[in-house]
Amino acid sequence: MNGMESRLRRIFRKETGCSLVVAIDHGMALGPMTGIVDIQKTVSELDATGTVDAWLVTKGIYTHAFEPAGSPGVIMRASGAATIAGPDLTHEGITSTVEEALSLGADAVAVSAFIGSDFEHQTLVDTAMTATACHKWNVPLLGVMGLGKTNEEKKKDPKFIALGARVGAEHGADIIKTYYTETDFEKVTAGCPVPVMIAGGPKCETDLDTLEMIYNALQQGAKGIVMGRNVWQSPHPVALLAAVEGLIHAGFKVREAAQLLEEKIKG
């Protein structure tokens, strides 16, 4: 073993090859959400359920409020600096380093790429480069495939999804966080080399919209979620994720997790 698989082995569980990631970096860009807002004792709550198997976060959040029950797995975002406020959000640049993130303890980095939009030229180049300093120390490599506004539609799109994933991994990500596609997703797995798994994208209506979604993600060759929102917004998120766990690692079909969920509700 390396240390790219060592650290591999902290985000994905070796059991199942599959990882359910849970994301609180969105604050970086869009402030304090309904689920953040007090982020401590979200990530108190959540990790004491023993069922996330890795964080997403900044390296403001891990610094200053990520104390979790456990000792999961953590991927640090190194891109950003860009916000709801100013004029575009795929205007991401470089915003950490490898050996920031290795003296910081964390097991994994993350770049985002904005395919289609204005800055998909800079966004690639620091996702390549990214990559090239992560396999210098075998620290793995998220690569975040984002879309900008005008490509709102094109996340239905499984062409334009898996154009999006296979351009991550052949400039160097060792993971892909993409958007999950009702139809031909598969397609989407297919085309790509290293593992994919699905953000949630814009809040599900319900919990049971949420298990479907994964339900079938993983059918057709995802390797778990990478999800914020639909985690920390649902009304129940520990008893949504005890649902997630079942599905992600225990094979569950979504009615098996439904009624789980519905369980863990009803306590």
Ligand code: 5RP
Given for the second form:
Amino acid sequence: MNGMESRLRRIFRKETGCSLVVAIDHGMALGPMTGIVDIQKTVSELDATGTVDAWLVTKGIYTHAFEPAGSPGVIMRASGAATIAGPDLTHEGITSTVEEALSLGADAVAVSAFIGSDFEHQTLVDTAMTATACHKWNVPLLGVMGLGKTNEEKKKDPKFIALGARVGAEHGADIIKTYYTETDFEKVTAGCPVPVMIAGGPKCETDLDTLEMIYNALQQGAKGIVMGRNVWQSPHPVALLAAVEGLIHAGFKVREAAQLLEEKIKG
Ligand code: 5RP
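Coords for the form predicted together with this ligand, given the form predicted on its own:
Let's see the whole complex now, leading with the same chain.
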């Protein structure tokens, strides 16, 4: 096994080849959101469930407030520097190096690229150059494929999402995170040579909607989910994680996952 394989194994479970990643990197752009105000508490409580394979964190949170109960995988963000108060959230730049990620003990690095935005070119160059640096050290790169604000409609367009996933892989990402599309998502995964994970996206109306989205994505070739708001803004995050783990790693149908959710909620 080489360094790349051993680090990927810290993220994707060997038995299923899939992963449940909880993202808590939102504060870098959006500040202290509901669910991650006391981020230390969120991490320790959710990690104690043993359901989380890896966490997506910024270097600041990782260094100062990350105290998991176990020893989960860690994907460290290496792009950012744009906030909700600024002119454009897609104007990200590189904020770390693979050497820093390694020295902090991260297992993988994440960089965003914004397809169709004014910053498409620069963010793709950043992705490609970070891939080069990552591969020197056998560190996997998660390509976080975002879209510009004006491209909101395109999030639902499988052709556009397939373009983004493929472009991220072509620029050297080893794992892709992108949006789930209700139609033709299998075309997104089929056209991408590296594992595709879906983003949780804005809070779903119900936990059942979240479970259905994840189940459908898995049926269409997704290798798991990188979810934030739908977990830590859920009224029952611990129960929901158990149900999501069932879908991702135990082959549950939506009905079985929903049943487990109910049982866990009742305690
Ligand atoms: C923000 C991100 C988030 O980590 C990612 O979108 C997952 O979080 P959520 O499930 O809340 O969408 O990359 O740039």
